[in-house]
Each structure stands twice: as C-alpha cells, then as structure tokens.
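A single chain, nothing else alongside it, follows as structure tokens in the form predicted on its own.
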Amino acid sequence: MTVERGSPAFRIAVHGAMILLSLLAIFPLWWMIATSLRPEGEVFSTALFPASPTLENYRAALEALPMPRILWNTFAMAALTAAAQAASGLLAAYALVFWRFRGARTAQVLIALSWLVPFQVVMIPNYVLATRLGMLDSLAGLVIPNAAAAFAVLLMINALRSFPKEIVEAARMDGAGSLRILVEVIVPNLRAPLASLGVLAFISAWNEYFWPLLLIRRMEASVVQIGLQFFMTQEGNDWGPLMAAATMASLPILALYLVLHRQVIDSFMRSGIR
C-alpha cells in the first residue's frame, strides 16, 4: 500500500516523525533539568520527574564555583567573539564580492580550506604566541585568535551575492565610499544573515572548551565549560550540582535562541545553508 504525497495519511505520518524526533532532542534537556531537582539520594532515579524536587543542587554548585562570575567572563567571551566574527567576515565578505583584484577567487578558495584545518592543529602555536604576549588568563587571549572564522567569511559572501549590486552602484556613483555602503547601504538589509551569523558564533564560543582549557589557569578568570570540571573527579561525578550548574550555563544560550530563532531560519532559508 502507498501513501500518496499530500494526503491525510502522508501528513499524519510527517508530524508523527517530527513529534518523535522532536522528542528524542528535548530528552536530554529535560533529563539535565530533572536530574538537577533531585535530592542526592534520588540522582539515579530513572523516573520522568522527581519525587521531591530541591534546589539543594543549585545552592552547592553555587558554593563551589562563582558561576556569576563565570557566566559573566563566558557571555563576554562569547559576546565579543561573535561581533568579532560578524565584523571580520562582513568587511572580508564584502571585498571579495564587490571589489575586482587578481586573486580574489584563490582567496576565497584558501579562506574555505582553512575551515578544514581543526582549531587542534593551530591551538599550540597561538598559545606560544598569547604567551609571548602575556594574554594568559585574559579576555583578550580568549577572544583574539578567534576573531576571524572561514564559516563567517563564507556565509556573508553567499549573503552578499544575493544583494542587488545595481544598489551598491548607484551609491557609488552618489560618492560614497565603501565603508558608507557597508554601513549605510548593506548592513540594514543584512540583519537576518548578520543574526544568523551572530546566534552561531555565540553558541560556538559559548561551548568552547580546548582553548580556555589551554589559556586560562584560574577559576575566577574561567569560562562555564572549564567550570564543569570541577565536579568531575576520579572519585566519581557530583551528578547533582554537575546538573545544576549545566542547567545554569544553557540558559543564556536557550534565550538567545528563543529570542532570534526567527532570523536564524530566515537566514537558512535565504542562503541556503541546510
């Protein structure tokens, strides 16, 4: 028997998938949640939801470490890596697409192999480096070797392509410079690929582990990820205050996408990134 595209049966069908799909992605989210209203004694617990919730968790994971702090030195990283990532694809983005010099198509082809080489390979060298510039347990050495992606190069050329160059041509022969046209002309009809471009930055910062791992050494200077080792001992895990502080550190980036999930998909949609 076939179901034929667009009946009733095809489309009880397509939602019955996505609900299940849907579900086996919020599991875990839930299970981190629950598992974090736990008292110590139910954290094994394989029931749904506890049977008697405490914040008991949170007041201990908030003992142990300045999760203000850290969260804070986190968004600020995060923050000021996804601007940083906006700013420098945008201006490389828009030097490949509407200025004509020898090279440009050989450096837009580097500028995509280099998003095939692992941060892991080059993550020695700018420790050297950050540590020859005394940007140890700092932002700034946080933040700098991360300044530039291929990802946010790429993804502002594919935006680019697709904007009128009929309008950057006309404001040209008005007299205004490039920097004008970036500002004035092509940045307010880029808000979608711009948030697009932000909201993933952020969350890639946010999680990142191996370079703060690397650069920082105190906790007051930490980001979230590097806090959650703390409770990751060879004793064992502290599965509750783990749970607990994990809950804390998602809920800025569950916001930040709650807030801009509109322009990410848009932004999908028009470049055609799937």
The other form holds:
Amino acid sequence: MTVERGSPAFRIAVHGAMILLSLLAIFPLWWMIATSLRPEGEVFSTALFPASPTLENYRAALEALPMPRILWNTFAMAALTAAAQAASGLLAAYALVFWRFRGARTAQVLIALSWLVPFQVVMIPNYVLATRLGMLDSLAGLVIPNAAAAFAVLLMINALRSFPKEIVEAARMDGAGSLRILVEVIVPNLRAPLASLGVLAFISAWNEYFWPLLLIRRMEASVVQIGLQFFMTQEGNDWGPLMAAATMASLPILALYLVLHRQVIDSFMRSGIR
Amino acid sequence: MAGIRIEGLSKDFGGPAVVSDVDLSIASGDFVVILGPSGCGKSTLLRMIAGLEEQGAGKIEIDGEPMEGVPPGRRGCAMVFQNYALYPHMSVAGNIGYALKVAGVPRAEREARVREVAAMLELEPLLERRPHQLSGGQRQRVAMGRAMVRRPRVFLFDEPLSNLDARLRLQMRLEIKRLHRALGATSIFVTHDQLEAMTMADRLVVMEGGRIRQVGAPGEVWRRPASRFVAGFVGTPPMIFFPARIDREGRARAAGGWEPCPGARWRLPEGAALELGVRPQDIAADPSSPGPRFAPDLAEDMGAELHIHARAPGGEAVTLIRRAGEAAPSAPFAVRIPAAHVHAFRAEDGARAEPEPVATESETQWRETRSSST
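Output the structure of the form predicted together with the partner chain; the preceding block shows the form predicted on its own.
Full complex below, order starting with the chain above.
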C-alpha cells in the first residue's frame, strides 16, 4: 500500500516523527533543569521529575562563583563579538558584492576556505599573539580575535546578492558615496539578515569555551562556560550546583532564541548556508 | 540643458563587444530614443553615459566636458530605472528628496522643492506613503520625481514603462513627453518597444549588435529604413520581405521567376541577391500578378483597421492592412509591391539598395521592345 502525501496516515507519521525528534532535542535541557532542582541525595535518580524540588543547588552555585559578574562578562563578550562580526561581515561583503576589483573572487574563496580551518589550528598562534599584545585575562583578548568571521561574511554576501542592484545604482545617481549608500540605503533594508547574524554570532560567542579557557586566568575576568568547570573536580563532579549554574548560563540564550527564533530560522532557510 | 557628444565608444565585459564604435551627438533639449532588441547594447550605452558602467574605449562629453572618471552623481544626469528602484524604507518625500539631502540642501528648501515636484506629478497626497503602498503608475511617478527634483542636465530613462500595463504605459508616455516639453531637458530614453520609440522620439537611434544602425526622425526611419535589420525591426505589423535576384534587365525576380515589384529596376549586377520589402499598409492584392497565391488565414479586427494574415503554399506569409469597411480578400490572392513603396536591401550586407528612378511609360516600352528583340 502506498501512502499518499497529505493523507491522514502520512500526516500522522510525519507529526509522530517530528514529536519524537523534538523530545530528543528537548530532553537534555529538561534533564539539566530537573537535576538542578534535585536535593543532593537525589541527583542520580532517574525519575523524570524531582521528588522534592529545592533551590539549594542555585544557592551553592551563587556562593561558589561570582555568578552576576561572570554572566555580565559573558554578555559583554558575546554582544561585542556579535556586533563586531556583523560590522566586519557587512563591510567585507559590501565590497565583494558591489565593487568590481581584481582579486575579488580570490578573496571570497579564501574567506570561504578560512571558515573550514579548525580552531585548533589557529589557537596557538592566536594565543601567542594575544599574550604579546597584553590581552591575557582581558575582554579585548576575548573579542578581538573573533571580531571577523568567515561565516558572517558569507551570510552577508548572500544577503547583499539578493539586494536589488538598481537601488544601489539609484543612490549612486543621487550622488551618495559608498559608505553613505551602505549606511543609509542598504542597512535599513537588511534588518532581518543582520538580526539573525547577530543572534547566531551572540549564541556561538556565548557558548565559546576553548578560547576563554586558554586566555583567562582570574575568575573575575572569566566567562560562564569556564565557571561551570569549577564544579568538575578530580574528586568527582558536583552535579547539582553544576546543573544549576548551567541552567543560569543557558537562560539568557534561551530567552534570546525564543524572542528571535523566527528570524533565525528564516534566514537559514533563505541563505542555504549550513 | 546640455548637449551630449559620444565618439568611438566601445565596451566589452571580457567577451565580445557589447557596444562597439558608437558615435552619436545629441543636441541640447532633444528627446532621443534608443531602440533595439534585447542585448543590443542600448542599456549599456545609457549606463555608460550615466557613469554606472565604466566606459571602455572612446569619449563621452556632456556640455563639452569629458566624463571619463566622473562619478555618476556629478554628471548632472538623473536616471529613471525599469523597476523604479525606489528606496523601500523611505517615504515618497524621502525618496524624492534624497538626492538633495545628499547634496546638503537645507531642509526648508528641500521640502519646498519636493513639494513643487510632487505638485507637478500629482503626488502631493502620497508624500508620506512608502513605495510598497503605491501602485505601479504611482511608483513610476515617484521615480520621475526623484529624477526631476535635482534639475538635471540630462534625463536618462532605462525602459521605464515596461513594467506597466498597456493603458498606463500610454498615459505615462504622454506624461513624460509633456514633462519634457515643460522642462526642456535633454533626454535619452531606452526601449525595445518600437511603438514607444516612434511616438516619443524627436530623434530615433536604432541599435543592433552593439552598433548604431540608423539615426533619424521616427518617420524618416520608418519611411526609409537604412538596412534590412531596421526595416524588419521598426513597424508593426512588420515589413514583408521577398527574397529576389536581379535579372539581366535589372528587374528583381523572386523564386519561380515572378516579379514582386514590376516596373522597378536596380543598377546591380545580374544575379545579385536582394530582399524586397513592403509595409503591410502598402502591399497591393493584384489578381493579374503571376506570383504565388496567398490564402487568407487569420483576420485580426483592430477596430479601425483589419489585419489579414495570409499564407502561400510555399510557406511565404504576408499581412495586409485594410481600413474598416474596405473590401478584404476572402479567396486566395496574388500580390504586387507598388514601385513607389518598395524597399530593397542587398542580401550580402543588408544595406538599402534604391531602385532607379521610376521609369516613365515610354522608357518601359523602350526597354520591353529592346528585351524582346534580344
């Protein structure tokens, strides 16, 4: 028997698969939150809901770590990184899409290739450079090496390619220079792709672990992903407070995603990247 | 107002030339229409004048100033684009006034000039709207306003009417002509629509394959097309052609030996290949002609006139135009090109080949006696 598209059986099958996948995606999140609410003796329980929920783990996490401070650090780092990537991506893409110059094609290919270079390859040179520039243990050291990203450039190239060329030409006829066209004509019409790039860059900077781990020594200058590590010791992991801190670390991201998820998904669908 | 001089202008994009060796001078205040099929280089030529495309070889002068390297905003040209190219995030007033804002014109003066232009184009009630809230015709008018507000030396139009429906197109055509009369600025209008070209142009420039094929008043181009291409491109329904060869006496004979245009002679070597053309308005149905019989196939009633499409067994097709009320052939008919209306083009290069002055009665007789005696 063939199942027709659009038939009830087909729809039930599709929805069933979707629900299963959603549960699979949501489960770790739920487990993190559930564990953060369990008292110490119950941490290894396999029950879906905590039997006697408590905020004890949150108190422990907040006592052990300067949570507000490192959350603020992380926020500043992620916001600055996202803004820098959006700005650098926009400028690079603008030149590559709207200007005809020798080597434009090569530059674009090199940028695309640099996206494929794994972080581990550039980590040591970047570290050495950052140290020499005195950026150890500083916000600048966290942001500057990530201020330009190939992904951001490629996403913006895609957005600008579908921007009507005639509008840019009309602005040139009206006497506007390149920078003015970018700021006054293009950017106001590019809100959706810029917003989604901002969100993506923010999330990925927020989740950054390796680079801060290399660069940051003092807890006061640290970011939240490093803070989590505090609860993982050689004598074993302190699961309750760890999950509480992890929940606090993910809440801002979840909130951001809930507000802007439509833009992010739209932009993915349209750009076809990733 | 400004005159434009173009000399030896060529352009390629790394392949074959898109515009090659174009010479054109446009008098101040002229309305010039560049007509040609798509891909003929007309838009590229316009964009080079605008400065949107770097000029290749050659010279462009506006008011005697060479334009090489002058950015688009400083040439004194304003352009109206095919798809309007309005700034989507700005109001109508913002769109019209943007060039003035860029030029640093103080706000009060800017607003006054925007209002003045809006009044000319009847856009005043729409000034606060966004482009997406406007109809096609209104957007077109905003695009015109954006060009006018700068008081440019030259207006450039890149197929500005092709996105409009037929009725609006006619209306905008008249409106653009009226504006041109009122402002008197030199205008260059690019189109592939020959009706638009004929009706709007003071001077018509026909382009093909990157080259200018003919320049002249529209009526002149229509009456005396300089080449086979121009003859076939200008005119609706298009000119009808009969391939022919010159015989010993200089008559043009079509396949099968019949003479489509009896009475006309050419001073060309025997065997020279020609194409004889005639406008559907001018072709005569002639029962005495020995040529192929054309069977009426379709008749289009245009109201004021009737277009009769007919085919011969050999595949040749003709279109006859008859005024409403005139008798239209219903049975197969033969045709003749009246000698006064024949257009002939050499097959090898498409160049126009004028027949010798129409022979008088006695001359014809003389020739006929001479040919029968030989």
